[in-house]
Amino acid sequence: MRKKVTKAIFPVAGLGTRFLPATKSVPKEIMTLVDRPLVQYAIDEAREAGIKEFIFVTSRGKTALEDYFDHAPMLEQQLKKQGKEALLAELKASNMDSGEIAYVRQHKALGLGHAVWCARRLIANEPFAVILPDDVIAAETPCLGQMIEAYEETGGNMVAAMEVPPEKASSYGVLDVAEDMGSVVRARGMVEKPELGTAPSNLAVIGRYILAPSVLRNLNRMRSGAGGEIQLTDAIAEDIANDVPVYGYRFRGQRFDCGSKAGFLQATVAFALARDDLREELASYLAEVVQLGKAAQ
């Protein structure tokens, strides 16, 4: 029988420069996409995939991530006194309860494989699922749920992956594609962020993992790869040799990159349409727009 997937790592430790200096007082990940942080999606995603436990590895500064999560029994007080019981009902589907929701320091910035090798002493001996609250996927069915899905049948470890233009790959850690059998492939190998023209395939690897607990026994040797720092990637490779299997899964869906600015802004335009409360009026506004802007040239 194999073990289900109940535990998530959520590795939220980066400064968000890309985004200063709006995230010198504001953690990245509750940046909101329309009226919800950018870490709600990643957690609603989660918990449709049926995760009941949820750690985010950390590090100073991050104090208002951790307090978005908490009760806020004031503020739920004064909106049930007014009767919104709509505004009620998504504040309290943000909130965590105890024991749900553990939190880790990454005291330093060695990259992706060591902020999930800092949660390992609460993943102990189990699969478990890593969520990068950067990359939001529009999907019918939430990415992590069909990954889960695939998971059920395959074991291993899964990596959600996707086709990107040649150019490109170098920015992705990329799938030497051993299989394709079609929403599923089987790889041989896992390049981080190859060099341009030597990329073993198009299938980049995103922010969406399901892993084996061995993953965390190759952290465990600290090696620093592609741009001097410990890559997730490279752990999960190394277990291919050790004939653990290693699969991509290419999910339905529209991925955002909401790291990038033109990432984020490509999402909120695409959430927001997707809205019935807003889709009229923004996209009339879109339309003009693109109306002056053709009159303009």
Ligand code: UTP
The other form holds:
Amino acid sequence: MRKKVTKAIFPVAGLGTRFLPATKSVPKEIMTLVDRPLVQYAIDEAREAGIKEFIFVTSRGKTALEDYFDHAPMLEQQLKKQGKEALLAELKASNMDSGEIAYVRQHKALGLGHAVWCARRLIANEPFAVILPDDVIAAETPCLGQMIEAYEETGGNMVAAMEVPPEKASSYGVLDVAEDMGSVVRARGMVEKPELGTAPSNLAVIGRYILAPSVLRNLNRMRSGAGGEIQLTDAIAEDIANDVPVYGYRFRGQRFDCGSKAGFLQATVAFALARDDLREELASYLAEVVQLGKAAQ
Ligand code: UTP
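In place of the form predicted on its own, the structure of the form predicted in complex with uridine 5'-triphosphate (UTP) is requested.
Everything in the complex follows now, all chains and molecules, and the chain you saw is the first one.
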């Protein structure tokens, strides 16, 4: 019987420079898509996939994120008094139970691999998930849930993968595919941010992972990779040589890169259009804007 995946690491210690000056005081993960911070989408996805322990790797300046997960008894009381039951239910749904959330600190932004390594003592010897909250995925079955189902068959390491155009591959970790089985591919290697024209495939890794504890041991070596950072991709790829297979999983759903401004704006529009209370007003506004744009051309 495979060990169940019940722990997830959320690395949120990056500097978020692409959103400066906002990220001078607001952690990127607290920025809101419609009315919920990015991190809430990540928590909901993890919980739906059966995750019970939520481990955040944070850094200086992220206290707003820790505060977000505190209960708000005064606010709850106020909403109750005002009879705002729906809002109260929404608020309560974002509460975390005592003890299900833990924070560890990454003292220096040395890379995603290093951030994950910082949580090693809370993982011990079991498989675990990693979720990057700035990759938001709209899907009928949440992406991590799809992956856990596939992982129960395969074991090993599993990364979420999606096809990208060749000119975009150098922004991602890219899989070198040994065997393509449809939604699952087996990798013979992985390259982080390959130089233009050298990517081994068009399958890019995005921010969902299910990893074996051996990856944490690989990270112990602290090898720096692309951009001088300690890369998670490299530590996962090392496992292939140790006979722990690595699989890419082509998830069903739409991924938004909310770490970039254009991606964040696209996600805002898509998530707002998916809401009954906003769709009509926003859609007619967008139609108007498009008309104006056409007229101006
Ligand atoms: P990004 O590459 O998006 O970096 O990190 P960033 O610092 O968040 O943003 P920019 O590029 O400066 O705008 C991907 C994920 O890895 C985490 C980030 O918090 C984000 O969730 N990360 C990255 C860490 O936790 N620590 C690091 O040292 C680097």
